[in-house]
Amino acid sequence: MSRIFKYAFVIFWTLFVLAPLSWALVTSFKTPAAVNQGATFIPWVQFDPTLDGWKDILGISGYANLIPNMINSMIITFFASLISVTLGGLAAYGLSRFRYGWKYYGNSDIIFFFIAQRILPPVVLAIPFFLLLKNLRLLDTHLGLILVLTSGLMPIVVWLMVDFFNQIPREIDEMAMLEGCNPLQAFRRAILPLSKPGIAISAIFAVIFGWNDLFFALVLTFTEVKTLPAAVVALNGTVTPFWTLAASAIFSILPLIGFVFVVERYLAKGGFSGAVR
């Protein structure tokens, strides 16, 4: 009975999650008349599919062109995630293997300080970031938004990677140091190859949060470096083009789906077997 309930819940939740994506995918191939006539889901039976919505977002019809905005999002997300995973991984390794602090202030407090950066709502940081980038002449630039997103992505990476490094036996570091490695060499040669699952998970979270950022993209960019989420929001005018918005929604998640398929091979656990001799 419990197994039936479990499978029923899984099926229900899967349908619940896939329903909005199914609606968006079907709507992206509808004409305005097909959208206004009511809910239909079977192409060539309930409606005649068309590519008008996709032509709108790809610049073919002249309505909009989201490809430059997608390129901006790819550049910003890639470098912000790369910096966050690189520096955050090094910081997490140091917090996992060494002891810092003074009196009652220790590693756990430092880790909490990192993750506490995510507690602040973005609206609180909007004006300070705006003034900072304005003085540095980095408003509406790739570099400015990369730096801002890195400040929010790195705490997530540190928080995830510290727990992962804590699960790797310290004997691996000690054996590497006995063979003549310094701590940085031990990390690069012994620990890093075993950290691929943790790096993959951290990268997935960093890319998802960076890719979906909307608030800072609206506040800190204008025309030169408009990202994909900001461009999708701008599509909504006085008359809501549901067919175009649906196509843009599917278009905007395709890179994330491709990225997850690429990194999922590194998510397999059990890589520590045989590492300690």
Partner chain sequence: MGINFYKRLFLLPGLLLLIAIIIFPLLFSIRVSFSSWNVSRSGLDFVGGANWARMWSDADFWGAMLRLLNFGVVTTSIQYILGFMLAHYVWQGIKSGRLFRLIWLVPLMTTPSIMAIVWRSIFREDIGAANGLLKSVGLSTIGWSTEIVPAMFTIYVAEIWQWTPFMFLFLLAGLLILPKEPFLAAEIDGSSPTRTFWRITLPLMAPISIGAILIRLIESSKIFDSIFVLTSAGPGNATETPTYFLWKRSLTEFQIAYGATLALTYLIVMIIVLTIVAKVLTYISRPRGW
Given for the second form:
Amino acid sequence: MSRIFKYAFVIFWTLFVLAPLSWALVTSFKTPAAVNQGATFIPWVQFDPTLDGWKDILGISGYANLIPNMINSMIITFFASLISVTLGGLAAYGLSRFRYGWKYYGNSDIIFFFIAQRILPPVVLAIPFFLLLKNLRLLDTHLGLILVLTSGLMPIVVWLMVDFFNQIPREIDEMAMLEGCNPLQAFRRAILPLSKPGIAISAIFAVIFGWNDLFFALVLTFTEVKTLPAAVVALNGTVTPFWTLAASAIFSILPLIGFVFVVERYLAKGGFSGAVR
Amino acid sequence: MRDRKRLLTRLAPIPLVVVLAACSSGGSDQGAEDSAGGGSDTAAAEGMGPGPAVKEATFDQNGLVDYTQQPYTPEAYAAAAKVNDGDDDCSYYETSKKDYSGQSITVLAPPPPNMGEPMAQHGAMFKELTGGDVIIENVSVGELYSKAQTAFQTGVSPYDVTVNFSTWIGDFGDFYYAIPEEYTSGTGSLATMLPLYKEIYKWDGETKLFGIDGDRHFMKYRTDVLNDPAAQAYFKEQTGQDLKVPETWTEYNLIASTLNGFEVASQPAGVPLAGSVEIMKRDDLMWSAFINRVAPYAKNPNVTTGFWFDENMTPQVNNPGFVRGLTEFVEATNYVPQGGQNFGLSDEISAFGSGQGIFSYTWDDAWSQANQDDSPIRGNVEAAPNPGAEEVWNSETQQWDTPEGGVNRAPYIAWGWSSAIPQGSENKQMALDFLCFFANEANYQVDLTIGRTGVNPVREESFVPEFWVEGLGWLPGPTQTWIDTLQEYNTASNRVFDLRVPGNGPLMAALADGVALALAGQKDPQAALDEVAQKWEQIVQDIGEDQIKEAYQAVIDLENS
Amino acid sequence: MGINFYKRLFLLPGLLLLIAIIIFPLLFSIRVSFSSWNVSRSGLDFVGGANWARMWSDADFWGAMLRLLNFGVVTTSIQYILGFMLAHYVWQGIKSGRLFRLIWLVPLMTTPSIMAIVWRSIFREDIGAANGLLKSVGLSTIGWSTEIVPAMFTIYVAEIWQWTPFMFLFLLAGLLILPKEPFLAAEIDGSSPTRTFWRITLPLMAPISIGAILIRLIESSKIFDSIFVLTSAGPGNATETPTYFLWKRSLTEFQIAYGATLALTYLIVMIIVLTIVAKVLTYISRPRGW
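The structure above corresponds to the form predicted on its own; please give the structure of the form predicted together with the partner chain next.
Full assembly next; the chain just shown is listed first.
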């Protein structure tokens, strides 16, 4: 009974996930007229498919070429995620193992301070960040955007990894240190190998959130460093080109699917109790 | 107890930085100083850039401009007519004598096709003729304002040209470089622009906008429905009146509500016919559509003290004329297509263009869409001035007047695309030469005939039907009605203009908020507009009453012209 | 080198980098909230608490804040339940688990603002897929964006579709690192799967669940793209949320000073609310003797 429910739910959810994506895929092969004359679902039967939507975003028709934007996005996402996962992971380990603080301001408050950076919506930080980057001469540069994104990605990594490290028994570090490691070596040799799932998940979150940041990219760049989401949104003219935007929606998730496919294999069932002995 | 401490410790960083901020307040106001728009007289000499070197012309005088032979040829241009180069200062021939190699300008523009496409097309050709780079940053229409304003407010100037809505001039006027007179007179490319638009593109007496478009809102109606015998008979039976092109909003509403859902033989298959297609989505230019609904009820030819404010700067948005317009706008929710209460401009264009409504009444876009080759209602749409009203509110005598001739008309000269050169640009000469090239005779003609460029008729020579019938293959009959409509707007008196003052954004947003509440039935029209008037008073206070009053006087002069 | 050196070595690089990046925006926002910077007057004058007083009596802003009870709390709860179910299924093992896992993560990868446009193309009443399907099976069509209940529904659907995978992955991470002993013990006791779930899995997952719920509360309170594209805060102002309100004040009207005031207010309210929520959740999920 519960087995049937389980698979029914799994199938239902999978269909729900796929439905809008397949609609986007179908729409990406439509002409403007086919979109505007009512909903159709089946290519060749209900409408004649065309590659125009795709040609428009790949530089073939001269309309727009999203590939340089994709490369920008890759550079920015890679470095912002790398910094966030490295420094965020170290900070999370520290927060999980040591006691920091000053008077009442303790570990849990520091952790909260990290995550509190995500509370403010980017719309209100746009102008201050704009002024900051202006004064640092980092407007419209990769580095500027990487720094700003890092401030948003690191909190997620810390928030996730603290819980994760808390689950790894302290005996593991203690044993490593008994064998003569200093805390950094203990972290690297004993903890890091056990942390692959946590790092993988942090990296997935960091990369996805970094990749999809629209707002900072929109405000803080002009012509040199247009990221993919900013470039896609800039295709939305007086008349919304649903066909082109649907193609872009599919196009921009392709690299992420590849990345997640590679990283996801590290998400194996762990359970650390066995590792102590 | 401990919880309270926890809460306090988490909030602790905030008061701490308040103190720090107070200390540092002296040092952190860089943005402000550079951005206060300097006087244009002194700036005129600055930032012009090196200018062009002189070179041999590479384009024949009065040569044939063939858009398929240019470096970037979007589909629409490939089909465009070939025209001969003009004699103006920035013709292909004249431009080809300028050498801008090694220089570049950056243009902020909306995405193709509207404005983005002609910018990209002419930009590529400008590079071929002069060697100078035209780099275009496209942002969505909704981001144009904030992108430019962020730069202006913080004293950063990444752009040499910004494309904008002309209604923003109240906020941007001081940040723009004044266009020298040679461009708007003599053989300058804007010389033949209608005087009305020359006025609109001025701010504080100086031409601040390089006018590449001129707009107005007018009515489009479906002739196949209004001429359909069954529809005529049904309308007669229901109302006792003859079915004809509406002269007043009352007639418009009656036709739209009576024939909402009526089935005519010529209707595109599978598309239900609604009475009217309107822009009702709150933050998608709805305020601009709403002005049409109000104008004839609230713009009184005998009142010379203003449409938006009276002489004491009391907002008029809640006077009985506005309330009447809003009441009918609310009733219109009953005869728009399903979902029409959430239609933005984009939805309006595509919905009317695909045959979903009998009427529509804003920009040219829906008209162009309906006249395209693949339009299912091509040839069945004609144009007329927007409806008038049988009575009009007099804000001076505080009563309703009956207009002479029975109908009060108040055409709305809505804002359109325009372009400008920011004060901060370091290469103004090249920017000027590019804009001037953009708007030269040949380019203007071709852009006009491509409906989707967003370039609409604004010069004297464009108001002849042959131009359109031969240029684009439009049908003579409908085209004539359209030209007649535009001509009527050009010469009409008692016109309504946008509120071209600093703070246009917040004022119109407050108006849209109130109208949206009424449309959704959350407030009745009077209460909704009373609230808007209250917010307007607050906004006027915040921005500065004198500043707004001074700017508004220029609008009143236009209204009374 | 002492333990203190290492202690700092772990935390400080990240913490200091973060502070370095955010200190100026924070200071600037606070300073600007005491000025009158607006569209016609850029610069940092000093007007005292005028903006703060105005914020206090701004009914539209507080109305938008109240709507978060709806958007933030309800969507987060639904996402938590669905995400937990999916994570639990994958953790227990299902056929082709890796394939499903990958597919379920795809919504998270889409860019919210672009996906919102796809949703609009689905829910637009005249040419959208939703009404197209209804029509093709002979049902009457629905005014998705013009009636309040369907409008809420479409926003819920978009949010749940996009963000349930976040819950799923976050909670899956938690499940993957649960210790094995309690489950072995339960197996030996002959505990039923349902009982094991309520007595062991759920309590053990409490810390990570609270973490996931808090971060989703933070994120879903920033809901913007789907509302902007799908309803433009309508019908009326029924779907106007604080982020939307802030966006209009700050970036379309350039009431920079007032926008900063509202933003700081929002920040303070959220810190208070989240601290309380965290406390309450910890209290509810505290280990009970059993």
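Only the largest set of C-alpha atoms that superpose within 1.5 Å between the two forms is called the rigid core. These numbers were taken from a predicted model, which means no experiment stands behind them. Residue numbers count along the first chain shown, from 1.
Superposing C-alpha atoms between these two forms shows the smaller rigid body rotated by 12° with respect to the larger one.
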